[in-house]
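Next up is one chain by itself, shown in structure tokens, the form predicted alone.
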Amino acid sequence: MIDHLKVPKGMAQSAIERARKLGMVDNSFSIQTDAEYVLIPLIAGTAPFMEYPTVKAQGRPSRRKYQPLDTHGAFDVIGHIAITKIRNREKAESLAQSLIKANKSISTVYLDTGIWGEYRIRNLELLAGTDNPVAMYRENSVVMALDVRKVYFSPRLATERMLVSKDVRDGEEVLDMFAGIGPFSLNIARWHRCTVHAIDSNPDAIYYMQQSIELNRLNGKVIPHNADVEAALYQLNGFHRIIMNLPHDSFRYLDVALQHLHPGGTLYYYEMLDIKTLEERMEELRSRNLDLLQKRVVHGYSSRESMFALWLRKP
């Protein structure tokens, strides 16, 4: 059951438009209608507005198709924002206009021209719509606030975050070494009575993590740490599970992670690898006597490399 705004049919269109402008509509669920009223699904934690009541109702997952029929190209959707990496400017602008036209829930389209800076932030150019980089994003019943120009976030790991969350058990101590805005941490604490220490050196990521903690009803506890990961770990004890989602540089921190992982604990390790470097990495992991629990491709990255998930157990 989720919150819905209950609006008389005759007032529904204006109410929907105003709710979308305020960023209150949960686009992962459909708007429902009956003989008299329209029920508008709301993002958890958003306050009711105008004179209409908020009611609890079973959410109906949206079947909206984001891909326009007349334009092809890959893109990610984060709340009201769509982001594409299409390098052909004409094709990118055509896709952007089609997305805005075909989807009332998308009001901003950016072109991602690359990653820059210490915090690996996307360099974004506005292609269409309003220049509004602050979004509310929902996945696996978790709501997250973020500014896509200030923090890095990928919706493509939603399934991975769900799988890791399901693997955790109540009462465990978990470390999220490169947490960002905390999607792994929040997914885990949403469903488990455990403590998650979430570390990130980007102060904006920690700010939005704290906002998201307030937005969600968590069964567990997320403790943010705005610090360099190695400095933060000097003040922390051992953990039952450690998440290492720094796919371009994870191996550099492997040994310090293992120092803080309890015997029998699980390490969720992510890295961008091609076939040759994957074989080399597996040999290095075996040399540390780690047991391989799972190995799979999370998603492609380039023509040669993919992001691999390696779930490992410390003896």
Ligand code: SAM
The other form holds:
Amino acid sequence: MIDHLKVPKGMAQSAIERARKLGMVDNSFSIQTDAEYVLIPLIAGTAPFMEYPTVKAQGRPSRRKYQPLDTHGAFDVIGHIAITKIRNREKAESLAQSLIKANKSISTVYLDTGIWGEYRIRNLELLAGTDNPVAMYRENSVVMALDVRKVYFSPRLATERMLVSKDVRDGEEVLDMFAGIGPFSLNIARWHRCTVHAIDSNPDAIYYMQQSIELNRLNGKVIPHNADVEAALYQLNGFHRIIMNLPHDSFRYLDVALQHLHPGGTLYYYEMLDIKTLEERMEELRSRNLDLLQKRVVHGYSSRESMFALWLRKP
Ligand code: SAM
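Got the form predicted alone; could you also share the form predicted in complex with the named molecule?
Every component of the complex follows; first up is the chain already shown.
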């Protein structure tokens, strides 16, 4: 028996789309229907961030050939650029050609062969179109400039950034510890009269963050810091909210983050976890007396791991 989201038939289409976007759907099982409801199979251990109830039901193995989660979305679009991770070269090239033909707005298609190094930069090979890695990208009414070859960026976090931004209040001091080009910081400062300190060790990320600060009419202030996070934090005091988006290494920095969080403050913690490591992590968080506000999957990562959002309050 596995968890399924139970959705009235009339709402099924939009619920499936949202659940897929949030990385909650277990694609190795089929979606089931009866006269009134649709049952959407969920990745085990994920607390659904949706208004529908969860029920236990026998999972029906999907007849479709198993597809690893990291290629499931087929491609991401960042401005005029499409990026695919499809490993089969022939399929990737054919997808690239059809994307260019079918979408007037896409003029560059890259193959992502992996992310490397401290700056989390993608290895990109041109599959079709012109080799132009500098894009203008818009999400939640925020415009960002970036070079996809020089900085980390994922459009799959757009919903998460909107949710965090909605949680912030005017007048607060916010810390974005691994800010990249600053999409969390910009989403927050776009709507709130608050100050966001955005730290990243990659000088190119800070360059594009500065460009994006100028491109947007922000209500608040984003202060970029090009430094290692621990060095930058020597100069900074307490915060009402801290964002930790370094999903393969966040835990290393948890204690230093907590030292800079005000009592009652909120920590937005992201990490790639499987069922076993999620349990271990929850234990570590409990031992630090943190209150769990939310636990959910942001998106799938591999056949076993997903990126989890853990929203925590310091007592
Ligand atoms: N939060 C960003 C977003 O939503 O697009 C990007 C986060 S990316 C996963 C992690 C970022 O952390 C990279 O831009 C990398 O350069 C930066 N980084 C890694 N280690 C760091 C460190 N010790 N100090 C400061 N920045 C670091």
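This structure is a prediction, so every number in the text was calculated from the model and none was measured. Positions refer to the first chain, counted from 1. Note that the rigid core is defined as the largest set of C-alphas that superpose within 1.5 Å between two forms.
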Rigid core superposition, A35 Cα moves 2 angstroms or more between the two forms
yes
Would the C-alpha of M282 be classed as shifted by 2 Å or more between the two forms after rigid-core alignment?
no
Kindly check if the Cα atom of V256 is displaced 2 angstroms or more between the two forms relative to the superposed rigid core.
no
Using the rigid core as the frame, report the C-alpha movement of A57 between the two forms, one decimal, in Å.
49.4
